[in-house]
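Only one chain is included here, represented as structure tokens and corresponding to the form predicted alone.
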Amino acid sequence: MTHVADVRDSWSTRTGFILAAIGSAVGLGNMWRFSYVAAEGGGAAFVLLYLLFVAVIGIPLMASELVVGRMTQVSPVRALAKLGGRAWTPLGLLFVFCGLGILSYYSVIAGWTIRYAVDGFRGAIPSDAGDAGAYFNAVGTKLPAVGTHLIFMALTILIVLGGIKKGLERTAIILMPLLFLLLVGLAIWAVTLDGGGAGYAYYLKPQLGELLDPTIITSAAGQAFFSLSLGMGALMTYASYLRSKENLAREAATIALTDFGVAFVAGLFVFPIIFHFDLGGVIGLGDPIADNTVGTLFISIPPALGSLGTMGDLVVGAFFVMLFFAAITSAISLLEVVVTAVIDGWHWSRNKATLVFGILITLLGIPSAFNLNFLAFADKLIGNVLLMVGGLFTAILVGYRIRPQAEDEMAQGLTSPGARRAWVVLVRYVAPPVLILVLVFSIPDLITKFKTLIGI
């Protein structure tokens, strides 16, 4: 007898995976928490130390993960047991949990790009920087939050219930290209503000000595780690899907690096706004939401943009479509993690998998659409910590567990046999400390907002 899970389907094309790999890596955070910890990490100190963290860890992990999924080509959870022994099965666990935990406030916060690219476009967001947090409380919480959440988590399971090249892989060819464009367009017209080389100058001219900060140092490597979509599982479900031998040392390259591409490329759009509207009092907002980040995005900028007339909303509208782009093609990945480990472990159709899972996630995002603080704390918990936790494990279980299969595995990208000690010694021995690292550094920040959740 034939399970369901036996029939697997699969990338059509090199193109097509390269692109949906994007997509679950370029999200919310691109567009605007790297220039925000940019922002704070003194610009581009924080930049030369983000992209040496994504050349000595997140490529190396991306590549592990690759290297687990296509390998074994099952879910994260089988993957894991099948290449680690059972004791291995509560990691991969632990990344359908991510996958669905990190989606349900996810879809809160991308539903919001719905609303505000709707009317950014009609003009109907405040241009008065007083009454934009009034805009945002109207709009962004409670039942108008649930209603573009279920907005969200309806395109999202229409999305992932037509499979992976009908659904994941035709998605990403055509919302990724259009997220390029309209990335690039905004950064272009960004360059006539006034003010903004100054923008210009406080992004892209390094100060030595603050390569140096230990808190810089480890935001650039938390930053480069949550950005990549590690330790979740979506980029080793995703290689589950790979049939032909793929360059993976290649891909994990060409998937980082287009990702720090688009993290910098929207670096050069947000901080000439900063500079020409006079917003970097803005980086000592007390919003609820995580870091700030989010609170600064939908708060602060949208009226100033909107300050500008007719070209200030068809601005505002077309940024808040492309973080839509890039939070559904995240979403579907994360969904997919979920799914996929259903229907291997329980061999369930696709079909009912995406529905009961969708349906579960929608409903478990309905408290962050009432209670930011629940949001902001769900986002610390899973976003920052668990995440961390199941990176660091992926590294020691490739690393040390299957080590010499991950090599073989590795052998068509990294022909080299120097190349391959290489990237198992970033894999052993770098990752894991600054991970543990970061990880101790997210810990004071999780009871913080805990205490906050709960009234403390």
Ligand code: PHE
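What you see is a predicted model; the values in this text were computed from it and never measured. Numbering follows the first chain given and starts at 1. Here, rigid core means the biggest group of C-alpha atoms that superpose within 1.5 Å across both forms. What changes on going to the form predicted in complex with phenylalanine (PHE):
- Core-superposed comparison between these two forms: the C-alpha position of T362 differs by less than 2 Å.
- The two forms, fitted on the rigid core, differ between these two forms by 2 Å or more at the CA of I217.
- For L397, a C-alpha deviation below 2 angstroms is recorded between these two forms after rigid-core alignment.
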The other form holds:
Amino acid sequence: MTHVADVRDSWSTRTGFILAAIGSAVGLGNMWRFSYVAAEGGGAAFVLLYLLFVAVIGIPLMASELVVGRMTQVSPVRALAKLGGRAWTPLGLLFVFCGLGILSYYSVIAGWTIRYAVDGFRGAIPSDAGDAGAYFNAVGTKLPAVGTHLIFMALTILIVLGGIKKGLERTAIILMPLLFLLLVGLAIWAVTLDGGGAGYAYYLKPQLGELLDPTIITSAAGQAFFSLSLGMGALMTYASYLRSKENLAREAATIALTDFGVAFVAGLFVFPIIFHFDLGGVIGLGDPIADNTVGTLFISIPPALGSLGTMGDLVVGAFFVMLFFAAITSAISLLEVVVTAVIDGWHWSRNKATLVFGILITLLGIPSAFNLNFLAFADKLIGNVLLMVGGLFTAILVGYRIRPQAEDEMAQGLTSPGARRAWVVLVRYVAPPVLILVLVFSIPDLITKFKTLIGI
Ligand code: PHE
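Let's see the other form, the form predicted in complex with phenylalanine (PHE), since the form predicted alone is already up.
Next comes the full complex, this chain leading.
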């Protein structure tokens, strides 16, 4: 009988792994979420706080996930039980739940990007702001949204069926360079807009008072988790297919900083547009469009650009193609968490695991296609709060329960004892208290979203 470990797939090159991990991190979060959260959170103040969270909590926790994945070579559900004992199985199951839950609504939004890319190139998105809202309601909800959600899920399932090397790695190697090219091209194009200077200023000059605002602090922390794919075992799963003994702290820093770079450059595209077309009021705090989380990217920007004629149509099309690439390379990592757990835990074949759970997720996404408040609530609860809960317990596991083993594994590539010490300090003493605080802060917002959902 062949041992499972002998036949387990793996990444073929380090670059393949890094690009796939960056592909997981760089997603709708960088473009759709980052720009609207940054706009709500006072622009530069938010960006600064965000960077702080990435550096102090994001990178150390990402390194922790990578360590656990590589040292166990199994799915997070089994890895956590193996390292921490049975009491840690629920954390692994929480990861799988987050994978199912996030992908279900993520795919609905990703479906919109397909529709907008096609209609953008065709110049079929109305350029009048009022009509653009109606257009969004027509294509972004109900059956049309279910349709594009189905297409997106089908593509995601197809890639995951191909496995690590032939599915995930190959996709990342092709799509990520294209994404970088499109992004840089769009940001350069945005420089040519007059009046964009005020946009850069808003984006880059912090209002210091806002740095201490608890709402902004929580949204920056939540955004860091979502954007870095942390707290639900996505990178843990990816690292479980890693054989080489690279320096995992360096890998984590590369992934996280590239992810930040992409979100930052996306902002250099979005903010000049907001100011050039004077869309500031539309995305302002308290505005219903901003609150329903889709405003900036899907309702205000496309018609504004569309008013520029053919060039504008091309830019809109290219922008949504880029969003689509970003989304699919993240979606496959969400599905892979679930699929790897089922393959390693129940010994199902990859085909069966991918099809059964891919279809289940597709069904779970239907409520989000019909009700945007449901989508917003799921995003807040799962994409924000539960990821931080997952991150908190990961920090406790790695920082306390298995610290010596984790440090040994880290030492495989990170040879400097001082750097390892710093990592341990951040995981043990900084991440847990900060995350507990942020979680407490995030309760009111969660309640507000829940009230909106049930209509009180
Ligand atoms: N990081 C992805 C994004 O920014 C979303 C994601 C979250 C992917 C969690 C995997 C795990 O869009």
